[in-house]
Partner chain sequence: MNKAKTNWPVQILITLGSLLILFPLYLTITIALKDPQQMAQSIIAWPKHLHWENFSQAIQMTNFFQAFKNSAIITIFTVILTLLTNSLVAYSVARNMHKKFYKFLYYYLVSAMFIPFPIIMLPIVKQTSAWGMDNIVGLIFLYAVYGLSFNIFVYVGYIKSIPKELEEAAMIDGAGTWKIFWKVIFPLLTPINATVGILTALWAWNDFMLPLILLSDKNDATLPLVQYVFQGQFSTNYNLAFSSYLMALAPMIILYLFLQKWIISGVTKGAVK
Amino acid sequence: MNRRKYAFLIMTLPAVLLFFTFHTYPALQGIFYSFTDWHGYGPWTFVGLKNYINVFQDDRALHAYLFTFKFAITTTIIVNVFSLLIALGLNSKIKGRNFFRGVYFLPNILSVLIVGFIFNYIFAHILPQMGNSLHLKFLAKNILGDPNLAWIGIVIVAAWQSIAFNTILYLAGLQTISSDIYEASSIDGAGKWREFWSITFPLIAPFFTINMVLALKNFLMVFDQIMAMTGGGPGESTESISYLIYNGGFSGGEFAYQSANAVIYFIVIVLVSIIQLRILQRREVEM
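Structural coordinates of the indicated chain alone, per the form predicted together with its partner chain:
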């Protein structure tokens, strides 16, 4: 039995050590540097909480938080609503179901960066051209050039890609519901709307929870789309936190300062995740 114990230990220890070395250790380093004035090179000294105090006074950082959350929450809601609708559609009686399922999943396998480049072109050239020929004023300009609309462009691209994965998860959830339940309810004469809210939705609630949590977490990390489409502009209207930390940390020579920003970001993410899980799980139980 001792040998078995030993074997289990050997199975885990190396991996855990590696995980510590390449994940936890750099994270601790990041926390450490956040109390220094290091540029990423050259000498440094301890500066205490100065970086943290500065982050709280930094409009640019504050704005990045606002943008990131605005973007993440909107996209999470849009993605979940649309993927649930599409999943319901794909689960109903239509021709070529497998074909359409394949099509709707397709965006998920594509590179976020390249999709960003493609949409960048669509926003800059195709849509304004359409807008001009159809005399639609709101389309005639590149929405990525408008500080009030640019974030919507990024929402569209992120949603276009992410709907794929969530649709498939919802579809899987819907397929676990046996048709007997529906038959019973249709005898009762329940309408489609009521049928959805009283039968379908409660049964796929766990999928809803997972999708909401994962989607929000992913969208809070938004980076590739920003790199591909706006570079944080126009103005600073689409600077996400990840982008700000990358850009400021390396090019601005603010390694230590942005490390402090990253630590704050970490705390925020943990809080958000805990709150979200609590709320969603309570809902699940209630239903």
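Moving on from the form predicted together with its partner chain, kindly provide the form predicted alone as a structure.
So it's only the chain below, everything else dropped.
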């Protein structure tokens, strides 16, 4: 038995070492440098909490936080509403439902950057050409070039690609519900709307919690779509926290400052996830 335990330990040790080397150690190193004035090169000195204080006084950082939360909350709601509707449709007895399940899951396996570049071309060239041909003003304009509308294009792309994964989770939840419950409710005269609110939604509440927490966490970390579609522009209108940290830390000589921003960002995401989890789990119990 002891040999078996040692075998398992030896098998997990390489994975632990790799995780520590490429994840934990760089994270600890970033926390260390957040208390310095290091630019990513050359000498450095300790500055204490100066970087953290400056983040809260930085209008650009505050704008990035506001944009990120606006984007994340909007996209999370859209993704979960459409994912649940699609899952309900695919769970019903329709012809070719397995084919449609595969079709809906396809966007999830595509590279986010490639999808972003493709949609960038669509918004910049294809849709405006269609709009001009059809004399539709709302299509003739490249929304990615408008500071007030660019974020909507990012929401559309992020939601389109993320709906696939959430739909699969909702489908898994729907398949845990026994058909006998629906048969009993139909005998009692319950309609589809009443079935959904009294049976379906309460029974898939844990899956709803998982989807909401994962979706909000992932969208708060949005980076690839912005990198491929707008580069944070026009101006700074679509600059997310992740993109600001990357751009300032690796290109702007603000490594220590953006490391402090990253630490604050990490704490914010953890707190939001914990609060969200507590609220949704309490709702599960009430249901």
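Residue numbers count along the first chain shown, from 1. Rigid core: the largest C-alpha set superposing within 1.5 Å between the two forms. Source: prediction; values computed, not measured.
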* When the two forms are laid on each other by their rigid core, does Leu9 show a Cα shift of 2 Å or more between the two forms? -> yes
